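As structure tokens, one chain now follows by itself in the form predicted alone.
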Amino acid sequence: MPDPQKQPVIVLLTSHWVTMAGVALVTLAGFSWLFALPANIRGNVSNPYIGLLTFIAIPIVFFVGLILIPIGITLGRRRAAEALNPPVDRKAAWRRAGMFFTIMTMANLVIGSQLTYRAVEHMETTQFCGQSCHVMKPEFTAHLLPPHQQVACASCHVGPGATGWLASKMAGTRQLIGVVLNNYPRPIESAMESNRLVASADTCEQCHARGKVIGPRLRMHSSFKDDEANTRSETVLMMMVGGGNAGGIHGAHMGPGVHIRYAASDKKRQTIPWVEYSNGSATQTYLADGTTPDAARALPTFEMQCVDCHNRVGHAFESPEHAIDRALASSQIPVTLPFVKKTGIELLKASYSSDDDAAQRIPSGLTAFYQQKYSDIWAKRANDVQLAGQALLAIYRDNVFPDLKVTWTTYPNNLGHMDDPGCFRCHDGGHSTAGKKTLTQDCSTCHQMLAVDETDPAILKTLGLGDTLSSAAKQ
């Protein structure tokens, strides 16, 4: 009688379905891993979540298969031992093995080249990052707006090389565990706040050259008063962007030889008590009023980079005032509805328990206002009021997410100084050297004020824009 313990390997591998299932899983995982691996070893990984497939899902399948193989072999030997004079049919075993591996090879080629590739390709998309993970809904919603809506998340959130690749895998795994255990922070911390920020030299500056000289840029902001007429006014600025050796905003902060370090006393880096400026030939240190050198030395320090000012460039959230101004300027909300800005801001700033609660109360609140205060307007323009209510709701949904604890002030924007401290974190007139030299707060350093809250700016007539704005205001 043949010894079941000494049967040929090929017989053992084909004698029980559990063994063959284990071999199938091992080969499937091996082929899939070979197809997915190239997406992880290129210079700049397109998406950190590719690692969830390559280094978590596929290995799990692989090791499950490895576990099944010895279990199946044991079961096969037991079956052979229990049988009477078990025959050892090597030809049949080789025939089963040949058919099995032929089928598995064809299946692996199809799965590896199509399903694995499609899975990796999908995980490189912005939709996967935002829509597959509810916790990233605020960031995904904000990313749909210009100017970077066509830029993949990984282009800014994953660094190049092996270090960036490894960090992205660890981050993806950590995020997945947080979602599964439901212990992720609410709201989600910004990369700057969590100190997981990828250097802008590895992200922003792959597209935007630091030394590029940008000429003066004209910027116009339309705002509306909260009076009955929603009176429109214009602020027109000539921004001195500069760059390189041309000075301006970029040149002063990121020009050749310029290095700026700062210390922050809060995680969001909104309070900066210490600044060190070096231009290659001299170094100056500025302390905020009331800050001692010893206190400053105890704080974490950072090298200034693009994202210290452009911190919301990919995920910008608006203030209620600016959002309604934009909607009024673009005629999404009719400017001829009396007190629509004032009422709209009150509705947007109210507290709502959920998105559904806001969806019911914001439009109905605007409707109730006109029904009670302006019944004649409601009788003639009910459709305009309802459209305005939906526009207000859209503004709310783009900026506030109650279940994730994201409100109007959750994510400060450091570009400018209108809604958040921004530039004034350092340029507040209170940072000075030991010799009493202060960081400038002269407005003309960064921009020329061509018009400030003027209802009919002469500069716009000179530029030929006066009539265009007047026509838009009448719509």
Ligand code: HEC
Given for the second form:
Amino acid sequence: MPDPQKQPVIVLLTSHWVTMAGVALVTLAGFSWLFALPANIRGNVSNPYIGLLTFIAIPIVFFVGLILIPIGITLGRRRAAEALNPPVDRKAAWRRAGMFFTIMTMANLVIGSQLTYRAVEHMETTQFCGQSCHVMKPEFTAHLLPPHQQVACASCHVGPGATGWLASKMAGTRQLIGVVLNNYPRPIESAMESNRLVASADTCEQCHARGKVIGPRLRMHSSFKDDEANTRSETVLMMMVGGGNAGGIHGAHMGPGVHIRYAASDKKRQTIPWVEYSNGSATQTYLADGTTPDAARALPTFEMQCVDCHNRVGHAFESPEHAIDRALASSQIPVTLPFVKKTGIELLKASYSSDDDAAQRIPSGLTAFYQQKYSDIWAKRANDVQLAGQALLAIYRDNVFPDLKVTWTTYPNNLGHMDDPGCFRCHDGGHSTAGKKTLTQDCSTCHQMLAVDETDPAILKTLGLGDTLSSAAKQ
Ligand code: HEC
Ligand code: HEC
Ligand code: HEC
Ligand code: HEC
Ligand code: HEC
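Following the display of the form predicted alone, present the structure of the form predicted together with heme C (HEC).
Entire complex below, previous chain first.
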């Protein structure tokens, strides 16, 4: 039995098992934190679960312990008072205990605020958002691709200030409950679909100035036909991006004073029957063919912003065609394998019950095709076929997540009009004002078509790129 006179703190801390448990937890957290200090200083760790442990679990243990100590002291106060009865000098004993607890509280405030700060910071990392929880796997995977792979999830998903932070933590808690109860929707809704996307003024426009004049931008890409030779062709578009007062695509929707509102009749905002344009001086209302103003008025409306066109910049999923074109153009899949594009697309679009099922059947499907139809090629180039099978599987894994019901067509991309309605949700030639002014569908207002699916376009020679491409094609 310690001398209560000399060690009132020990009396207090041992007077009830709850206090002792609290002390044990605080000590445990303190030591674990010391061990994790190097990671703490760097602010990140490579393994998501160690990250969860150091930045989230340790602070929780620490604070639970801290709360238990006073609770235990209250519960055990009678026993403590008895132990501290005269002949003990109670005043001196309490003074000592008071001093001990003041110093400890100050130390705990320092450690506690440091832990809280790191926890809050950690909860903003891409690792915490994207990897703690399997549900985010599609977005995490797609986010690894340019251009925003270095931009934290929170930069696009958390609004400014304390309210933004609180809203995101509340949404996070709701999602956590969904995961625990296993009743979250599959696929999870896109952020615009659930109408929870933070306005682009608080996200995109913090890094990209709205009024920037970008001017025309050259875009080219190679595509491959589904014939035996996988014939290569080039598309070269000059995108009239413009911006600011310079008009063009950005200027028309985002220029100074311009406000466009639209009404959508589905949650994914793919059907847009009503559009209102104003530039400060004039207002125009465009209605889709067959829509009455009354029907449109009943629908929810939205102010047009960056993400209405660039909705997949954070995590783009590709179409099977584009993905294979890219792999062929970069020689990840050898273009000299006959019908590799056509067969690849069939294999990618087939349905698989799970990741493992796909991992088994996609490569073996490609192998089987060459074994049966091109045994000479299989005999000579089995290795190429196997590598192509792995490249196909990698494409599948980046885009399709069977257990979360995310597949090629789950999340439409609004930038364009080939795979999804995109620009043509409004620019379909069927949206007009009462005065019969129609939202343009003129190809060259949006892009000069310098070459469309041409095998050897003159424009690339003019640009000095002819040789580069033909040597790429030969490889
Ligand atoms: C550059 C901005 C940006 C970044 C960075 C970003 N996102 Fe997104 N995210 C968006 C936009 C825009 C949408 C809305 C897409 C839509 O509605 O079509 C979205 C939608 C989502 C959705 C809803 C499902 C879906 O695919 O539409 C989830 C979940 C999500 N993001 C998670 C993440 C995670 C996790 C990260 C980090 C690994 C991340 N996001 C990084 C912009 C971003
Ligand atoms: C934290 C800063 C940041 C935020 C937030 C951000 N971006 Fe970016 N964005 C960048 C950087 C950096 C690049 C890459 C530039 C490069 O690679 O040349 C980029 C690239 C882009 C590109 C591609 C340009 C190209 O060359 O193809 C587009 C389009 C774009 N951002 C749109 C958006 C949109 C829309 C949002 C909001 C949903 C957004 N960005 C949010 C920093 C940001
Ligand atoms: C009406 C649709 C639309 C809206 C709204 C829009 N953009 Fe764009 N933006 C485009 C198109 C189309 C391109 C050209 C894309 C391409 O072909 O790569 C583009 C290109 C860009 C680029 C790439 C420029 C480059 O250097 O290559 C950036 C960055 C960008 N937009 C950012 C933004 C931001 C930020 C906003 C919001 C302030 C915004 N956009 C609003 C349609 C839009
Ligand atoms: C929500 C409806 C909507 C969507 C979606 C939309 N636009 Fe527009 N667009 C408009 C409106 C409204 C105008 C302005 C019409 C006016 O001047 O009265 C406009 C004007 C334009 C103009 C200028 C036309 C001219 O005659 O000078 C271009 C270029 C353009 N849009 C390109 C695009 C591109 C590219 C996309 C897809 C990436 C797109 N728009 C998506 C509503 C839309
Ligand atoms: C409202 C603006 C707009 C109009 C009108 C428009 N386009 Fe486009 N188009 C786009 C955008 C945006 C893209 C996507 C560019 C990108 O992906 O970088 C695109 C892409 C394309 C592509 C390349 C698609 C691919 O994946 O290979 C072709 C081809 C094309 N458009 C043809 C046309 C033709 C033909 C017309 C006229 C009937 C037309 N477009 C009208 C905005 C428009």
